[in-house]
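Here's a solo chain for you in structure tokens, the form predicted alone.
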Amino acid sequence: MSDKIRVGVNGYGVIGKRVADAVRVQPDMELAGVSDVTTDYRIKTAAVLDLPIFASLPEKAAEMQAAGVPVLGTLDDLLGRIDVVVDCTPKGIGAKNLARYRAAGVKAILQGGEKHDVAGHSFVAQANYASALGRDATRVVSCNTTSTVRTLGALKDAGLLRKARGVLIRRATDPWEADHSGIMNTVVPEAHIPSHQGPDAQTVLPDLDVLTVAAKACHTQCHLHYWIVELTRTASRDEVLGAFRQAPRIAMVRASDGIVALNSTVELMRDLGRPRGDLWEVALWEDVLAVHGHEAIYTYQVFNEAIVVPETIDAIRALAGRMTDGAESIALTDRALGMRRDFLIGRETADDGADERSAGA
């Protein structure tokens, strides 16, 4: 048996590509290939990075060949070279996959678009990795429940946390698709509340005390989110602030350099190097935040493209079942990736006190 984990892509799209590349960097893995059905710029990319790429639906190997996409195989080839699949493929056909998986013996990893119940396990580093050792299968949560659950997940780790309630501001859609259709010159609430969010984060947490609230606004770069958390006791702003800078992949800026909105960030990001501009981190504002009393009012972003991409290298070594300590796992691919737990003060990187945090261990 290979030394390293052997990983399959199945999905070669916004999500795909980040994790083939995060793969590609974690010293205990291999990217044995990634898959998909397009014949557009996007896996012809793929082949210009030199990736192995196969035909996720046997009919369109040929199609793909013919469009000059260097096929090896069929996703079933695919499968039985890997330990892992990690599915990134629309809303909705990770879960028709998951079965093929299972037959070819291969642990499975799908996206927060398909329901809890396909994998009946959804999956946070800090909060569940020791839940999902082993298992065939789990789901990582979306990029906004992974917000929600690595911020509340920390005020609950530090006994802080009684309830909360949040407030969503989501982007209209995603940029490469602005020219599809999306929302201009309007706000547009979401018609239930709670918003699936709340409901979802309780997938992983299951005794939180949340409810959320959303809106789509005319904007296609990120979600912003604010928080009103009841605290189990008075506590002073810089002991909330002291739970969030122990957590993992929580990253802190300030209005005060200049980090006035969502676009600041993204331009940081560029600025400082990150692979297509990634944020990876939960960025939230040190100087926004306010504590009075019991009560904790927060905000932060969440870049939706790259956010899930950390949990999802945590989740294949879960699987994989070869580091059974998800802190071990958390410092390990975080290091692996540059990640940070302040964007503007050093080169501190996310992995430093990796002891003291809890991994759902």
Contents of the next structure:
4 protein chains.
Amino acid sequence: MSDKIRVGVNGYGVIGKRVADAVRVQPDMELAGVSDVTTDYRIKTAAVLDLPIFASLPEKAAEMQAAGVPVLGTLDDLLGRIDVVVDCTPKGIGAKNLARYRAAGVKAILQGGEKHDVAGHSFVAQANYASALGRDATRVVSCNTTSTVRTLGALKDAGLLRKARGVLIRRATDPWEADHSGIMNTVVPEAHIPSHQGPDAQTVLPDLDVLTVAAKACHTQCHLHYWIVELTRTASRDEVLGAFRQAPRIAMVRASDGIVALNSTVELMRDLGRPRGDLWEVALWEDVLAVHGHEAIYTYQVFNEAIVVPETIDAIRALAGRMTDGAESIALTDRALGMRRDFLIGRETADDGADERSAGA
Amino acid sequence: MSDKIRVGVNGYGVIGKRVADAVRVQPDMELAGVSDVTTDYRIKTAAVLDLPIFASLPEKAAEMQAAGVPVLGTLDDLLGRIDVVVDCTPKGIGAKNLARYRAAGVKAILQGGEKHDVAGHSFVAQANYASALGRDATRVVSCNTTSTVRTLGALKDAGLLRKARGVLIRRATDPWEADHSGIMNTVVPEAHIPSHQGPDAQTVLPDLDVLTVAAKACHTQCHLHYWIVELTRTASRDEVLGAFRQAPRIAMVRASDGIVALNSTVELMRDLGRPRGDLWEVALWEDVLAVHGHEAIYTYQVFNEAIVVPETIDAIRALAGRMTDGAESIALTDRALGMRRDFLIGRETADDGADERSAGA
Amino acid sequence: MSDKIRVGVNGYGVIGKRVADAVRVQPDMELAGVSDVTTDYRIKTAAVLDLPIFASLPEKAAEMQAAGVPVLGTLDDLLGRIDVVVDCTPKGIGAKNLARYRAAGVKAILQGGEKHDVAGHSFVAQANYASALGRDATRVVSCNTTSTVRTLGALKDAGLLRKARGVLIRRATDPWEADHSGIMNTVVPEAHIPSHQGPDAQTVLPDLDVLTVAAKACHTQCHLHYWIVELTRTASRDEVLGAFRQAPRIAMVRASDGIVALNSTVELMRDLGRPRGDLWEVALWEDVLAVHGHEAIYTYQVFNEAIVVPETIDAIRALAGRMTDGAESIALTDRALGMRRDFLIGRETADDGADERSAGA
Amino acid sequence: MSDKIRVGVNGYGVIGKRVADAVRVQPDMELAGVSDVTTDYRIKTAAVLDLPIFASLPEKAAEMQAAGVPVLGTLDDLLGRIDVVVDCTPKGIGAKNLARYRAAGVKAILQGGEKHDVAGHSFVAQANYASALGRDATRVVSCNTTSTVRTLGALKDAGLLRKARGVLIRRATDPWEADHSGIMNTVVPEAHIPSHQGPDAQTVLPDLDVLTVAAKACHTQCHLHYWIVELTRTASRDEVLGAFRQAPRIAMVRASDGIVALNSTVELMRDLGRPRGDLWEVALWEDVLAVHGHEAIYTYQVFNEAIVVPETIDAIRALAGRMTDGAESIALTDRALGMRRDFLIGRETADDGADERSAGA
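The form predicted together with a further copy of the same chain is what I need now, so please give it after the form predicted alone.
Time for the whole complex; same chain goes first.
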């Protein structure tokens, strides 16, 4: 196994548990363990799944053991066994942990909750895999920013993007939250315009003319984005859709198939047997997208719990420096996860998608 | 009383019951009665309030009587006693009723659910009161369109409007609906871009460059609009806010006052003692509005159950032809209802607002 | 005015603002002022309504003034002008304030959030008005407990109550809350059986055989109670309904009138013109109640924001000692507020209800 | 394959698609195909999964083909290839289909939406597997009734059950519904007491003294039941819990593990890698259950989309008559699905559970 990238996940929460799942299905990676500080069902399921469990804080080890969590050691022990750590701790903790990772000589991936300056590099595979090669740390941007870079990046690569304005209708809290963290029967607009996602996309694609506003709606799963895009020229629907089809990790859905809302797509993922019902792709409504002259308007769905997982897998490879071609890493990740370019047409998989891309390149 | 405009309301539902309330507080109107076909609590409350009740369909009269609703007669009897009827029946019924109203020589106001062509005229007081004078029928446009005309009309009147793109986050159903008419834990984007509200605004302001998209979120009260507006020139925040302040029926709210969401404003209306907690004004977030160069971005709240009520009152006067000055009717309506230009600053009422407007005119 | 009971309200929140409204419409009371520590729209509406405003904490006075809230003085100044203070501060604060009220020689009413032992007396008007006469303090029990005492007390007074088991389906947070205090798309059962409401009812009616369980559902307005009651004997529906009709502050609703859910009743209150749409009565479903042999099963609605308001008004009179007959105070309170024994039948008011009660006594 | 039970599923909806999944993992069954009439994503996912697809109505075949659904034939063709059909069509259709199944000589399983009299037999594996052996048809009772029979049956088998009263807090609609079938921000009590679930349990366990009331709350996944049970004698918590542990398909959850609400358990299922995140067991809160003297009160969760699936698998075996011992079928079904007696303790599986049961027998 020594030729595999040894990966550890610090923080077994919404993102951490999904990254652990994804690492385990990569042919070139092994999961050395996960670490956390909790004693509840979240970490106990890791035990049921026989994952090696470590205590992120030494002082928590005894408490976890007492609660029946089989703790193998502390985070330092885990760091001693891995090449790359994926920090999935709550916002702000990752920044504190980075020095510790560096001291242990372990490459580190932070999540979008951390500021760009902490790692000094923000990552979206299709946009800047190469610039992360061999770095000691990077930040995988947030779910909303990842989807923005994937889609606006697609239009940019096709030479179609001049200016983009986005309205983000965000989910209020995650579906499992039961401790009064939600909003009820209302919509909460952010008190500041523009919202942070626009500028955040510029940490990956600096020259975008992008601006976003955001509101929280009272649902628990997935964000819906609307984009009003000024194109560089008059274009047809097919040209715009073609640009999205050339890009990785954008899959088409259609209202004409009965995919009419966020929860339709969530059900579709369950029907397709996706682990946890996850949607890693940007789900873009092909038959809703409209183009008038040099203006394109479209909407897509962001599955906030999982969309950054494939980017995180690619970021592991980039930091490990084992694979220099980003497109190769993307294709490998997508094949291992079973990602698709279209959920219902034929048997089209991400693998075909990869061919499509090279054909299109 | 013969010098008062005699008004009847056909359809005692969400809009009808509010129009009946508003007519009763107008110094120059009298409510001759309301008509409906139901036997449930809605119409029974009209009896508790001692409103004259009529049966919209003769065949329903007996059933209503049997249910304890004191029916005074049929819709024809009501039509015989009034100058203007406000049709608040379900979408599509108003179109069928219009011929009957005309045959009875009664002027008619239809709601936004009907097509523009049915009445041949669509109404928003500040925009086209004069063109409705003496007509036999008009249509008060829908809640979303009314708010669009009020706000874009304000920018247009100030010479600031070039192009407007709106994203509407709509409520799914009304707060009282209990019979499985709602959506749950999702957002439903409309399957067609653009949505109908943009073109509908052009029935009142034909030369607007406006386009809208819309999604339903899973809350029950009020729509939230986001607008991205291209101005005719570089302008300051104060210029844009000034344009809104000059226009009627736009009231400012501030996140800094704790008005941070749709339900904050709803609670504010209850705190102010508004009947039914109604918000007739467009509630625009003063401290969220942003202007960058010649681009303005802002958000406001539309209380869909009540926003068209003041327009309906003005439409009654316009059709009756008793008052030729729209600004005079608007001021009278707003004073009678107790509308405000700002909900929290000082004692500022719509009346002051009216002065402000003439001062500003 | 010196012959009126001078009342102050400390804490202008959900309950406080309603108590202030109710005091202002009582013929034998005057509102000397309200005090709070906030600077947001809640207290600013008190200014718009011209209520005398005081700062609950001296150090907050300047901040409130700076925010535009016209502060007349501190809580001590208010205490110097009143006979009775109604403490509507957050849970736990009232207990801290009691000593201060006593030191000022002001009688005090605490809310149900405080423990029984703090005031040493828990109050529900129909059950124990007399025992509160002349006391220096009492606690008006919580919304759920108030409804339990009203309804089980009615069955007890009719000699029908042996044992009662209740299942409470509670609202998760108040309708105005926008700051992530809600639960979403779930039901949260309390982790302990029995829940506290049963024992709490025994602080007012010590000999009840009552036990409750409770769960939070994801709606924002009103609790729904189900009760399974073992009667002392076989009884008819009419006997059980008659017992409820004899008791004050229980009003009947009927599914056959279209009152089919919590939000139907909320809409009914808006339709009846209730201030803030408040429901002070227990709304009991007359046509859903079932009696089989000596078992009665029924469901009713508790409007948590307002149901304790009439009890609080009676508690003010009891502490002030001006009116010795509880039934007289209840009748006066209910008439002043416009409470009803039935919302839709005829013009039946609480006044008639009072007659009905004496007739039934 | 000829020695396997050949199964067809008519109706590929919420239940049908899950039954199809479950049949495919049974060692003694093969899925001959599924039939439906739709053309949307639901049936298209069946094609992506390579399931043999038939048209339930001949006239729909062409339309389905045109929509890209690979239709192999009609329902009659499917009936010609199977031993048992599981009818998962909408309520009322199954009753119409039964004659057709009988005419084709195919044994049939109907769902709980149909009346007991249609099949003349209602099925819950642990209660009456034997009485279904060799029958030509049976009805698998609804999700709520299945959970009631599992839990009250457990108390009955332990000789502890005298009388049971249940309050059911139901989900309003399924999580994927986006077409206005939901209720919003309310609770809807059933207009009749008792609700139908109590009597329905008596179609399987005729001598139960059971009565239920039910309300719909505004969430989309899982029902919560509260039960107030009069025991035949004074018992301890351990005795009552022991009775539940002896019975199949009841798994314990604990608030102390952070399983504090319906959505906690749903997340736990996703974390455990359950297909579609399904929960087939009754999830009973071990540390919330209370016993006072001869009264037991407890709450559990019913995953309405999946709980009847294992019962359906057992019903297939019972009708096919291949396996005469119900306990053997239950153990086989549970092992094939990966059901558990406890989700977090050790590696305890349904298999161990089976041993546990025989040990306990």
